[in-house]
Structures are given as structure tokens and as C-alpha cells.
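Starting off, we have a lone chain in the form predicted alone, written out as C-alpha cells.
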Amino acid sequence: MKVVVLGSGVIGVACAYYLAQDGHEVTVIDRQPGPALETSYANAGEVSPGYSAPWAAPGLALKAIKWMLMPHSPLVIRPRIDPAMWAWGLQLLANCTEARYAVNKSRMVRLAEYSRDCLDALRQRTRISYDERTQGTLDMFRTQAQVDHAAADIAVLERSGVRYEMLDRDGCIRVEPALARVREKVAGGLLLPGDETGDCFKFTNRLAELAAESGVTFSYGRTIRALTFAGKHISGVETDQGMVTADAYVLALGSYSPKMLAPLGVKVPVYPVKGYSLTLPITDAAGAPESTVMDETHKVAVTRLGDRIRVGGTAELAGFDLDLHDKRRATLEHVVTDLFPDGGNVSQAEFWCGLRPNTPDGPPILGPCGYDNLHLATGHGTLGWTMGAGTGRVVADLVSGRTPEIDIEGLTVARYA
């Protein structure tokens, strides 16, 4: 079957990858000239099963308060004249109870673990090397109130059956020894030993190489336009360059989904959530990070990728801008010289900034619209890169006519009717 993936980010890649493997012919259309060159590109470098979580949380709307009065705010929103944005909110706001938490959460991690678990497999199989270890996530947290708080997640952790491991200030130096030379801002923290890193853009550029070789055709420098349809059946796909048509198609356009999505009827609450990074060289390996550390405070995380550190973080609701602030930018570097003083030169720091796919309630969407030949993969808001083999092959198994190996309930579009 012939099956056209819109969308180079990991998203489309592993759809790509996973669908060759079943014996389609299949071409990803981007408008970059690359994988992986908008959202992919630099994000904090988790694979973090045990950190999917949904931002709808109860008590979030006080919280949202409290961050955006912080000197390094986690959170900024810059309010504008946006429908979609408020719409989205407002859903948000709608999934801040207990229950709706745990739900969110649980279909989440199902997915998120499910992943994991494809990601070793292809690993294995491929040997695909992306600077990744497997040496888990710690959710460090600076305050006592923090550890207590954490039973919460413990108990939808337990629920699921992700490992975890609750530490004291010694423990957490135990697992990150540069924390030793803080360790008054420890207070404490959250193992996630089944919890892995990488780089993504390295990965989704090597699996779009292995892809090539099993046969996918990779068309980019392209825009797409529209998908053009007839009832319900999808007939092609405009771009600047001409039609392209298949048999089914598989749409990953992250946040820019809704759009393409709209002229044909389907509604998918997905909106850009901005987020930031920076990547600086490792001065000292002894004071940087071994895996990744979750400023449970700041929310941003610290991440060693092989002769690297990514800082990745903070949320703003700023529609499609692409502007890099330099507040943001300040907020990375303070948590990084705060908790690894002599891990990395901050000078010399790449500073970037992505626009993830958010929904309301925190799962991404999978499969079916309404179209018979239309497969949704959108919606995975910081979690793109944790559940991106997953989402690949759970795509390519209903491309496929298979049924996943992962129930899917509560991962499609149906959820919102």
C-alpha cells in the first residue's frame, strides 16, 4: 500500500520507519530540508515513561499563579485575541480534578511505557546509537513540601507499574554525585529507573536514514497546502510543488495539525505550548550530570548528551511565536549554574526554542478522524520524544489493519466527542 506521512519530526520518521518495515511504500513530505529541524530538534533529551504526566493537575490554576509570580517563572502566557487558545484553556482548566488526573495520566503512561519498550527492541535490532543512556530520570526536589506531595504521582506510578525509587538528599547524591557540591538545595527526590536520554534530533535523523534504506522516499523543502477529500476519503495532498496521492496517509504536523485538519471537519484540541533549551560543552564531566535531574521547582531538566548539557524548559502560551526572549533564556541558565556550577560553559550555550503539540488533558492523538484513510499522530505536547517509537508503531499497525499491542482507548480523537 502506498502511504504518504506529513511530518519529519520523530513523529513522522518512526510512523515512516515502522510502516516500511511492514512492506509499505510510503513518502514523508516536510517543508524543512531535514528531520527534525522544528520541534525535534533540541528538546530536554528524556525518554521519561515515568514522568508522563498530564499538566491538567489539580490545584494547577493556583499553581499557574504562584510560578508566574517566580523571578524564573516556569510558566509565562502572553494573552492575545486567539480563540483557540482560550478554548484550550478552558478544556484545560476542565481536567484539573483528582479523577480526570489519574485517567489522563494512566492512558499516558501506557502509551509512554509501551514506547520505551519499542525503543529498546529497535535499539537492539538497529543498533542505532543517538547519545542515549539508560540510567534513569531523578525528580529532584528543593523543598519538603515537594517530597510530600509527591504520593500523588506515587500512587498512579504504582497503578501503572512503572518502577520508582523515593530518595533522601543522600540517595539523590548517590545517584547524581555533582549534586554532592549543592547538596543544601536537595531536599530530596523521585527515581525513575526505568527512565532513558538521548538526543532526538540525532535519533529521528539516523532512523530516517535507516528508513531511506528499507525504501521510504523522504520529499522535503515541500509545503503542504491541503488535503484535498471527497466524503469521507482522502484523495491527495496539495503542496507548492503539485498533488501527491496514496492509498491511506498519516498526519504528524505537531502543533500546525489543527489547521491542516480544519477544512476537512475534524477538530483536534492540539495548541503550541513554547518551549526552551540550551546546549552547552561539558567543562567538567565530574560536574555535570549523569542522566537527566527534574528541577521539580523550575520544571526544566538537565541533561547530559555525551559531551553536552541540554537544558530544556518553561512553558508560554504565546500562539505560533517563535521569538527567543531572554528572560527565558535566563531561567535555563540559573538552574543549571544553580545546581551543576561547573558542568558547562554557559557562554558558549546554543539557545533554541519549539513549539509542542499540547492537548487539554495530556494524551496525545492516535489513529482514526472520521476518514477512512487518515490516521491522526499529533498531540504529544514535551512527550514527543519519550513516546515517539510507540506512536510508530501503533500507527503502523492500524495503517496495517492490525490491532495494536496496546489498548488505545482514550488515545483517539473519539475521546473529545
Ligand SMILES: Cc1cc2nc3c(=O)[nH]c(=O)nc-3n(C[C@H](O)[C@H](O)[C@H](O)COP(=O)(O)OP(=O)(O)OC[C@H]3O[C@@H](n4cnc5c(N)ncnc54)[C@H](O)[C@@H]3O)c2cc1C
Contents of the next structure:
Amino acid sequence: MKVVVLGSGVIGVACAYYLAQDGHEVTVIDRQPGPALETSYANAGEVSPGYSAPWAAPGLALKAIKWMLMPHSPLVIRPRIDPAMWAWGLQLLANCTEARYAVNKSRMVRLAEYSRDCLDALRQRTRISYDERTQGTLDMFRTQAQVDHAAADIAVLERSGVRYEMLDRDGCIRVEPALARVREKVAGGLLLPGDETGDCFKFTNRLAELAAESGVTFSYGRTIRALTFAGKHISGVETDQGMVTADAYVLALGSYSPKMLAPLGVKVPVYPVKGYSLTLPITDAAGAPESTVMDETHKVAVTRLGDRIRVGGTAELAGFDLDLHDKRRATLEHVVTDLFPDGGNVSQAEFWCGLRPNTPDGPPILGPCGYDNLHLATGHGTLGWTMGAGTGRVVADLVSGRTPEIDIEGLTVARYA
Ligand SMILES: Cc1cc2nc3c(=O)[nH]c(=O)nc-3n(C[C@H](O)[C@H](O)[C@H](O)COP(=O)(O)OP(=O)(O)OC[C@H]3O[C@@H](n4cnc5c(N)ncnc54)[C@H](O)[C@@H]3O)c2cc1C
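Just the form predicted alone so far, so send over the form predicted in complex with this ligand.
Full complex below, order starting with the chain above.
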């Protein structure tokens, strides 16, 4: 079957790779000159089933107010006249009950755990490398109140069957020895040993190379203008360089998916949530993190990626704005220099931002959408790298007419009906 994949972020490339493995004739279209040059470029590097949870959680509204008053706030809202933003925000608040949180989280963990296993299998099969490590995530607490509060998170982890270990200060230093240099800042931590790390950009580029070797055609520098359709059937993709037609289409346009789907009458509540990262060269390996340290106070992740440190965080609601703000950089610099003062050189850091394609409830949107030959792969929010391989496998199964290995209940657009 001829399949066109729209978008060459980690999600689109993973779909293309698995579709090619299934023997399809695949073309990927993207406006950028190569893969993973938008949101998949410099994320925090965590492949984190253990940290897979919706933002829409009980108590979020109060926490949000507290966060916004902090000097290095993890949350920034730029009030704007944007009905999509307010509608998305209200849907998010409606999902902040205990019951909704439990359902949404279990859907996310289902896909994230499966995805980590798909990634592992892919590594075994292809020897793909991307500065990966398999040493877990340390959620680091600076205060006793945070340690005490972890009981609620642990209960959820136990219900979801996610492995964890509660650590005291010395335990944290045992898994992340560089923290010994700032031991007075560490009150304890929650270790998620099943988590992994790696460079999403490198992974997506290597996977695109493997996909190309399997016959996938990549059409870069090509802007998609619209999907054309007759009844409930997609007839082609209109681009700035002419029409492209296929038997089936996979839409993986990240935050730009709703705009492409609106003329078809398909509503997906995906809204861009801007995040920032810094990537700095390691100057003293013993002073750098071993894996990911998540600073619970600032909600900033500090991750070792080969000979670099990636520092990622901040949730900013500002529409599609991609300006780099110094204040956000200051927050990331503060966290990395506070926890790993000798680890890397911030003056040589690359500063970046990207738009997470967030759904209000948390899980992404996969598969059917009412058009017989259009499949969705969007809305991965904070966890697109974590869920990339699994999404590719599930979508390829659906396009090929097979039942995916995991239940897709609650992972399709039907849940908003
Ligand atoms: C600061 C930050 C930290 C993060 N940390 C993590 C993390 O640690 N772990 C994790 O799992 N996730 C993380 N994420 C989330 C993750 O990066 C995203 O979920 C993921 O990259 C989304 O991938 P995607 O392929 O859906 O979107 P994208 O990577 O944005 O890909 C969409 C593609 O569509 C193309 N496109 C869009 N419109 C058009 C058009 N009209 N014509 C042609 N092409 C078009 C774009 O060029 C782009 O290449 C983080 C995100 C941010 C911002």
C-alpha cells in the first residue's frame, strides 16, 4: 500500500519506519530540511514511562498559582485572546479530578511502557545509538514536604505497576554521585529505575536513515497546505510543490495538527505548550548527572546526553510564539548551576524552545478519525520521545489492518465525542 506520513518529527519518523517494515511504500513530507527540527529537536531527553502522568491532576489550580509566584516559575501564562487556549485550559481543569487523573494516567502509562519495550527491541534489532543510557530517572526533592508528598505519587505508581525506589539523601548520592557536592540541597528522591535517556534528535535522524534504507522516501522543504477529500475519504495532500496522493495517510504534525484537520471537520484539542532547553558541553564528567535528575521544585530535568548536559523545562502558554526569553534561560541556568556547579559550561550552551503538542487530558491521539484512510498520530505533549516507538508500532498496525499489541481504548479521538 502507498502511505504518506505528514511530519518528520519523532512521531512521523517512527510511524514511517514501522510502516516500511510492514512492506508499505512510504513517503514522508516535512517543511523542514531534515528530520526532528521542530519540537523533537532538543527536548529533555527522558524516555520516562515512570514519569508518564497528565498535567491535569488534582490540586493543579492551586499549584499553578503557587508556581506562577515563584521567581523561577515552571509555569508561565501569557494571557491572550485565543479561544483555543481558553477552551483547552477549561478542558484541562475538568480533568483535574482524582477519577479522571487515574483513567488518563493509566492510558498514558499503557502506551509509555509499551513504547519503552518497542525501543528496547528496536535497539536490539538495529543497534541504533543516540547517546542512550538505561539508568532511570531520579525525581529529586529539596524539601521534607516534597518527600512527604511523594506518598501520593507512589500510590499511583503502585497502581500502574511502575517500579520505584524511595531514597534518602545518601541513596540519591549513590545513584547520582555529583550531588555529593551539593548534599545539603538534597532532602531525598524517588528513583524510577525503568526509565531511560537519550537524544531524540539523534534517534530520529538515525531512524530516518534506517527507514530510507528500507525504501522510505523523504520529501523535505515541502510545506503541506491542506488535505483534499471526497466524502469521508482523503484524496490527496496539497503542498507548495504540488499534489501527493496515496492509499493511506498518517498525520503527525505535532502542534500544527488541529489547523490541518479543522477543514475536514475533525476537532483535536491539541494546544502548543512551549518549553525551553539548554544544551551545554560537560566540563567535569564527575560533576555531571549520570542519568536524569528531575528537580521537583522547578520541574526542570537535567540529563546526561553523551558529552553534553541537556536541561529542559517550563510550560508556557503563549500560542505559537517561538521567541527565546532570557528569563526562561535564567531558570534553566539556575537549576543546572545550583545542582551541578562543576558539570558543564553554561556560557557555551545552546538555548532552544519547542511547542509540545498537549492534549488537555494527557494521552496522545492515535488512529482513526472518521475518514477511512486517515490515521492520527499527534498530541503527545510532554512525552512524545517516550511514546515515539510505541506510537509508530501501533499506527503501523492500524494502517496494516492488524490489531495493535496494546489496547487503544482511550487513545483515539473518540474519547472526546
Ligand atoms: C522543552 C521540552 C522538553 C521535553 N522533554 C521531553 C522528554 O524529556 N521526554 C519526552 O518524551 N518528551 C519530551 N518533550 C516532548 C516531545 O519533544 C514532543 O512530544 C515530541 O517531540 C513531539 O513530536 P512530534 O513528532 O509529534 O512533533 P514535531 O517534532 O514538532 O514534528 C512535527 C513535524 O511536522 C512538521 N510540520 C508541521 N506543519 C507542517 C506543514 N504545514 N507542512 C509540512 N510540515 C509540517 C514540522 O516541521 C515537524 O517536523 C519535550 C518537549 C519540550 C518542548
